[in-house]
Structures are given as C-alpha cells and as structure tokens.
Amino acid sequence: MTTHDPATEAARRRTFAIISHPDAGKTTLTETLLLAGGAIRMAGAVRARGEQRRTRSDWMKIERERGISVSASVMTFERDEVVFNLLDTPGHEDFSEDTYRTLTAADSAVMVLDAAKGIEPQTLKLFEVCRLRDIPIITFINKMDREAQDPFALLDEVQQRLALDAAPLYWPAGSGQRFKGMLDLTRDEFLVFKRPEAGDPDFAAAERIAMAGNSVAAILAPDELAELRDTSELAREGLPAFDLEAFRGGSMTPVLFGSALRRFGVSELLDVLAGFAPAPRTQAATARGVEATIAPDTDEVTGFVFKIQANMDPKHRDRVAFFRVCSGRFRRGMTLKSSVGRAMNVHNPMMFMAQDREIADEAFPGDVIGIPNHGVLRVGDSLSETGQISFRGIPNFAPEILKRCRVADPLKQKHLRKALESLAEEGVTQLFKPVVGADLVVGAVGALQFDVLEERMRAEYGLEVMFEVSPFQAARWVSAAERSDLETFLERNKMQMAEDLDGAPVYLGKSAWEIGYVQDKNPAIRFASTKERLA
C-alpha cells in the first residue's frame, strides 16, 4: 500500500534496533521476527549435530564460526501494512562502536534480557547509549521456557538499575518445564505456550483463551491458575500501568515475556512495535550553517550514512553505504549531494534482507537503503538534494587497545596500507599514521576486533598480517583555540604524534597516566576521547 506521500509512508514505518548481552538470544529473536513478519519461510535452526546455527543476519565467516554477531545488518519486511526496518546490532562488547552508530539510525529499541540472568554488563552499556539518544525501549524477557528468575525480581532490577518504570503488558505463568504461557493484562486473555514439534508450521499465532470462562482450566492446574490470578493482580496493582507518553519520552519500558527459540511472544512483540513504537522522528541538523530540525514530511530528500560495509558479496568487491532516509521521497536515479559539495547519482540503491538485497525504486523516511560507492562515502556523511543539510556527526571513540600492524610479505606494504585504510573507513578498526616512523598503528575497542581484521585481511585482500605490541596504550585527539599553540605542541611532541584517517592530529600516550600528565602541562591543548566527523 505505497502512497508515495512521505508523511503517510513515514507514519507506517517502524525502524528499530535490537540490543542485548551476548547469548541473551538476540540473533534467534531476529530470525523469529522475520518468520513472524513473513520475511523468511524457514527457521535456520540446526543443520546438523555439532554445527553452529546460522541465521539470516549472521553472514560473516567469523560470525558463523563463533556464533556471535559482529556486524550490523539491516532487514526490511512488511506486516499488516506496517513496514519494519530491523537493525540487528553486534552483541559483543568489542563492537560497541558499531552498535552506537547503528542506534543513531533507530527510532526505538528492543532490549532482550535472559530470564535467568536479568540485566548483564553489556545490556547496561547499550542501554546507556539508548538513553543518550532518547531512544524508547521495549523489553523482551526471553528464554521463559527455561528456569527463570521471579518476574517481580526481574522488573525490579529494570527499575532499580536502569531507572526505568517497567510496565508489564503480559504476565507469565511459570517458567522452565512449568511454563504454560502468559496472560494478556490488557485483554484478560491467556496465551497458551506450546513447544513446536516436527511438522508444525514455522510460525503460528498462540492460541488465546478468555480468562473469564472455564476453558483456561484445561490448560492450567488449579494451583497454577490460582498463582497466576494472584501474581497478575499484584502486578496490575503494584507495577506502573503502561503510559504511551512516558514510553515515548524514555522513562517507561513496556515488558513482554516469551521464548524466541520456541517462537512464543514474538508476534505480540511485533504488535507492540506496530502499535506503540514511534514512527520516524524529527532530526536535529544544521541547514546552511544554522541549527534546524528536519521533519519526515519535509519535501527535500535528506539522510545520513551510519555504516559502511565492504565485500558483502564476495563475488564483487563492493562497498555499500547504509543510508538512513530522514525526509522526502527518495527515488532511484536521484542526485544527492554531501554537505561538503560532492554530488552522486544513486543508480542502484538497495533494500536489504540481511545479505540478500534487491534494487529499491523508492524509499521513505525511516527506511535504510544501501548506496554502492567506491570510497566516496564515509560514516557520518550527510546527503541531501541541496547539499545544505548536515546531521549531527557520528562520533569515533578513543581506542582502548593499540597495536602495530605488519604484513608478512614486505613487498605488499602498499597493499597493507590501502586495506587498513579501507577497513578503517568502514569503522572495523581505527588507523593512526605516526608522524615519525613507517609502522601503522591500529586501534580497537576490544581484542575481538583484531581477530575480525585479521580474518578479513586474509579473506578479502589476500594479506597475512601480524599484530605486534605497540609502545602506546592510549590515544587522544588534540586541538586548541589558537593555531600557534597547537603547532608548538605538535612540534615538541612529534615522536608521539600521529594522524587519523581524516588527517586530524592524535597524541599517542604510553599510558593513560601519561596523557593526564601531558594534559596538565599543556592547558591550552584540548585532549578529546571522542571525535565527531561532521560532513
């Protein structure tokens, strides 16, 4: 039901990210959402005993081998005339930067909690990112078919540790082997949990039974029914009632229970996203150098690049920019301009279904399209028809691990530099070029990023690389109000100075203590642990 009107089309879009601690079931939930939305017909569960599960959103080799998500994927599907743009984020903390960038493109988030473990450290970190960006959060308490914590304890933890009012929309009956389903607190209907069996359709809506009649007694034993009535009444009276304004404002989270693996509660999660999650929102920007807001119904096509991915298709050395449309009706073949004046004709924009893709003839606010390009676009670039719109930049974070990188074959030194630059432009790692010396310094937030870098260098560029201990342990971007102060500092400290990918000066410290010491000695110099690339 495409109307071609940007305001109408934006209103039926829900662009959301999924955040969780590793192993909470995020990738399984992603797959089950796609099943529920009719985007895929078959669960990619276990192929054979001992093989890792391979889902649609995990396509990189290292992801298949380790069973983790390390790159963000975008998946678009439609259900009941609502268009869902699902942004799957890395769960591993070593890839928190990639997650942050992805969350800049989301209007809401689904927080997945393991029912047995509650809030884990990485969940807390990702939640803080959502809070920084005022992103409304829906909580999905997963793995109820396994032994779980008391639901009151789980919701109390959400309220205490996240300072969020937790408003349950459903209430579970038992957990583990005793899990029978959940009560819809709004409609007073019981949703029957049934473990899928061989031959069952891949996705079927849960059976609903009115609590007012006697039918529920066929599902729940008398003591189970009494417990459900008592605990759900306590939940209704003692926990906050759902308030749409509080949810949209970021102070309340609606809570659902379920099992992504058993495909229970997922259809209800989609209903909550469709009914309550915000449509694409107004975005802060700069227009012709003046602070402005860009509403989805603005006629001009605008948007920003939040991710670059190279070699998604191993048969073609492609490079795709993930572009979030913020306003207007994008049409294939349009010319868009960056805020630094580069114009590009977008001939073959793509819509994504994980690694599958198809040509997008048009796109609307909230949609994410892929723009093939050869190094023209970078993370943080803004594009618009006039080239006069610039959205708030996406920051780089100071790396926590620094290593020297060398190539086994010295004749391939130029290839090494080019490959490292290309992967740094994607945001896989950061690259620093010391002012003195030829060894390139690679920076990352976590050790696993180096494993991904090594794997991709071998698979995509045919390079065997070695990482060696760097004399530096910390990096900070440096700037000053007066150009002369900065130049004096750079000259005095050139043995520890480097440039990042944009040519910005970076001070490489032997320790965090040393950086603090140098900062105290040079009050005219600003040392920054983040850097926004405005484009």
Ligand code: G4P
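Residue numbers count along the first chain shown, from 1. Here, rigid core means the biggest group of C-alpha atoms that superpose within 1.5 Å across both forms. What you see is a predicted model; the values in this text were computed from it and never measured. What changes on going to the form predicted together with the ligand:
- Gly437: CA moves 2 Å or more between these two forms after rigid-core fitting.
- Residue displacement note: Ser470 has its CA displaced by at least 2 Å between these two forms (rigid core superposed).
- Comparing the forms between these two forms, the C-alpha position of Pro22 differs by less than 2 angstroms, with the core used for superposition.
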Second form
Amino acid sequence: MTTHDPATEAARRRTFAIISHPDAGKTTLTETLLLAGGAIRMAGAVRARGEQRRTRSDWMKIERERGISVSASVMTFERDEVVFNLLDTPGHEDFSEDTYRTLTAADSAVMVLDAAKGIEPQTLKLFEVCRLRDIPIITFINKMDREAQDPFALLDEVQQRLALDAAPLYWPAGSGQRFKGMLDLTRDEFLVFKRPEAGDPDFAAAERIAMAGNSVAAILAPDELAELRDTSELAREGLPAFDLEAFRGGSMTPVLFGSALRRFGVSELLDVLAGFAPAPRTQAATARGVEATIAPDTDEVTGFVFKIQANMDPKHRDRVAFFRVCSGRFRRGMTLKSSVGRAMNVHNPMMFMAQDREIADEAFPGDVIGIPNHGVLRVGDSLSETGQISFRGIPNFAPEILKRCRVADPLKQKHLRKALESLAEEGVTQLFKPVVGADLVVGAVGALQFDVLEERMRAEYGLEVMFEVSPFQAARWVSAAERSDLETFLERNKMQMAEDLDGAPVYLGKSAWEIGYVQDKNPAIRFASTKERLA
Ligand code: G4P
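Just the form predicted alone so far, so send over the form predicted together with the ligand.
Expanding to the full complex; the earlier chain stays at the top.
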C-alpha cells in the first residue's frame, strides 16, 4: 500500500543491480527473482520480453544479429511490502559505459558467481566500480546443482581477490548430483533442495527443517549429515560472522548459495535484500553552489539522469532519459528544472514493471522513471523542482579504446561532427576534438559501443562512417591547482591535447606507459581516469 510519504516509501525501497561475468546466470536469476517476487508467473518471461523488445526496436539491428540486449532497463516488483527496483545491466562480455552508469543509480548489488568458476574477469571489473561508489554487495554463489568448487575455496577467493570479508549466511550440503540443500547458519534450519518440475509456472519456497530434531536424517545420509555438521562448524568458527555495519560500509559481503535455474536460494536472496540491503541513501550534492547532502525525505523532488535510450518506440525519434529519484514525492505533470536552467513538464513519465511499462503517477526515492524528451536531457543531468541541486557522481570513464572516425564524403564532415556530438550527449560514445587537426577521435569503454555508433550513424543520420586506428590509446582528463601550470602543460603538449564534449582538456596518450611517464614529469598536473560532470 502506498502511503505517499517520501520517507516511508523510501525506507521500503531496494534499488539494486546484478553484477556478474557472462554465463554466471544473471538472466536466469533475474527471471527467478521476478518469479519469486510474484511479478511474473511463468519462467521465460525475461527472455520473451527481450524478444518482444527486439521486434519493437528493430532500428537496432545488432541487437538482433548478435542476440544481445544492448540497453539496460529497470524492473520493479513488490513482495511483502518491499518494493524492489532491479536495474538491469547489459549482460555481454563486451560491456559499455551504460553498465557503469547504471551502477551509479543502484544502492546495492548482487554479485553472481558461478560455483564452478568463482571470480571471473568481468566480475572483478564491475566489482571495482561498486567499490569506487561504496555500493554494498551481496554474493550469490549460483549453479550449486552442478559440480562446484569447495565453498571454503570460493569464499577464500572472494576474501583474497576482492579484499572483502565473506560472511556465509547459509552453508551448502554437497553440490551437483549430491546437492541436498543448505543450512541456515542463523536459524539452524536446513533448507531442502528439490528440483522443480520442468515448466512449473509457480514459485515455491524451500521447505525448512530444524537441525535439532531427527527430520534431517530423512534427507541427508549419515555421512552427508556428518560432513555438513563438520564443515558448517568450521565455517562458523573460522569465517567472519555477518555484521550489518561492515556490509553497509562495503568491507563485508554476506554470502548465499543456490541455483537460479532450480529456483533455490532465490527467495532467501530477496529476504537478505529486504532485511539488510540499504534503502535509498542520502546523496552528496551541490545546492545553490554550496556542498550539501540530500536525504530521501527532503520535500523537494530531486534526482539525476543516469542513462539515455533512444528510439524505444521506432515511430518516434524520442529519447527516454532514465531518471533516478533521490528525494521527495514525484507526481506526474510536475515541472522539473535542470541545474543549467532548463525546465520541463514531465507529463508522461514511464514506470517499468516486470513485463511492461506504464505511465507513472508518482514515484519515490529509489525509483527510476523514464522521461521521454527530444534530446534536452543528458546523462548526468540533475533535475529538481528549484533547479538548484546538482548531484555528483555520474562519471565519464576514460575510454579504453580510441578510434578516428571519418566519413567517405568530405562534404559531410560537418554533419559527422554534429551527429557524433549528439550521440556523445546521449552517452553512446565519447567524443574528443584534438586541438590540432580536424580528425575527430571517438572513445569507448567497450568495443560494442562502436558497433552501436556505426549502426545509429547509418540508421539515424544516413552517414557511412569508418573507424581508423588512432595513434592514441589512452585518455586522461587533466587539471591543476594553478591555472598557469595547466596552461603551460597544454601549450607544451598541444599535439596530444583534445577537448571533450564539455570543452574540458584531455591528454591523449600513445600508450598507458607514456601517460605514466608524462605524469611523472608533470607533478603539478592531475591526470584523471574518470570525470564527474556537475550538471
Ligand atoms: P548470463 O545472463 O549471466 O549470461 O547467464 P544466463 O542466465 O543466460 O545463464 C547461462 C547458462 O547457465 C544458461 O544455460 C542457464 O540455463 C545456465 N544456468 C543459470 N543458472 C543456473 C543454475 O543455477 N544451474 C544450472 N545448472 N545452470 C544454470 P545455457 O545452456 O547457456 O542456456 P539455456 O539454453 O539454458 O537458456
């Protein structure tokens, strides 16, 4: 039941994202979470929805050709009075800045590990972004119904490689064919694993049996029971106990085991999210030019745009800005102002339910609404009723790939620049204009962003673009405490200087090594690999 009170509504919201390496089971877990949360009845809906979306947005051919969902979205569902906003990050090996940006809108994250593989390269990368933003992480060790690594080894890996205290809340009994379930370490109850019937449309929570009685003996063979008692005792004694403060502070991760495919451990994951994951938090901002914090129960509606998606509806050229509400009670039809003074009446905000989108009449801190607009809004824009609030923290990330972008027809050079600027405003790729020369340099965090750019240049701007190898391989935003130091540096390094979309100076390096070298030689200059735009 909605109370319309921002503080009460914020307190019952959990806005989270799932981070994982491809194939660890993010899609399956999303589906099972929606099923467990009662948002969908039949498994398969996430994929089916994907199919539907693909036909709807057939402007994006690569989405179909590659069979991947390039764009992230959000799914909202409610269970036991808790509203969950699951932010979907693109689940492809070749991730993009959208993935990073989506994490800036999340209050917590679920890290999915494949029980046989442990931490994989992309898990690590995404984890680093979470750490940068102090996002608390819950670990879900998936695929326990297959042969898994030893749980102690898995937890040790989390501890060693992520420098996170791993506190198991449950302890598994076996894995693969011998997987029998898990012990709730807090309540000393055994959760019985049962493979669901294929195609069962309903979700059933696992049966719980008290360890104290004799009933577990009916489920576990004597040697299995003895092993569970031994290993769980070792875990209790030797591994850190869960501490809410440490988890919220980002130094500890609670660990659950389960099987997304077999729908096991997922209801428990929702319990952990509801019970321990933080509600929308107070955010750092600038109010009327002064450092400030905006608490969710602040009356004024505030928030920021973390993602722009174009052409969700191919009939219109609208863009949809994904706006994360940070405070107040948003109502449909409100006028919100950006901190650069643009006002807009939000008369048709979209809310994203599990299977559909609908018009949102109101939204609260932690919620994400889609604001259709004609390109007025940019990634990183802060919106508020007064237009005086700027949030920090939607960064641009230093691109890992830089390419020169050209068009075959020289008469279209100006057109090219305009198109690249427009797509950079949307956050598709970044654009750097070298101080010397006419070539435009396009930068991205993932190679897929170039495919998206190429496709959209063709489809929306009628431009056939070519990407060429750039002499540059890395970019850093430069700044200095003394203006004169910066000016001297810019003058001396003119051949390698460029401006980004906002006109900020960027040093383009021929290699990471060169950047390190130039950095050492110029101690007065700060080289940043992220840029936070204050909008
Ligand atoms: P992703 O989004 O992280 O890339 O992973 P996704 O959910 O697509 O899962 C990757 C594969 O792992 C899928 O198999 C999926 O069925 C399987 N999987 C996910 N969770 C579990 C689990 O708990 N147990 C087991 N045994 N398998 C799991 P696939 O064969 O690649 O695809 P599909 O044909 O099943 O769709």
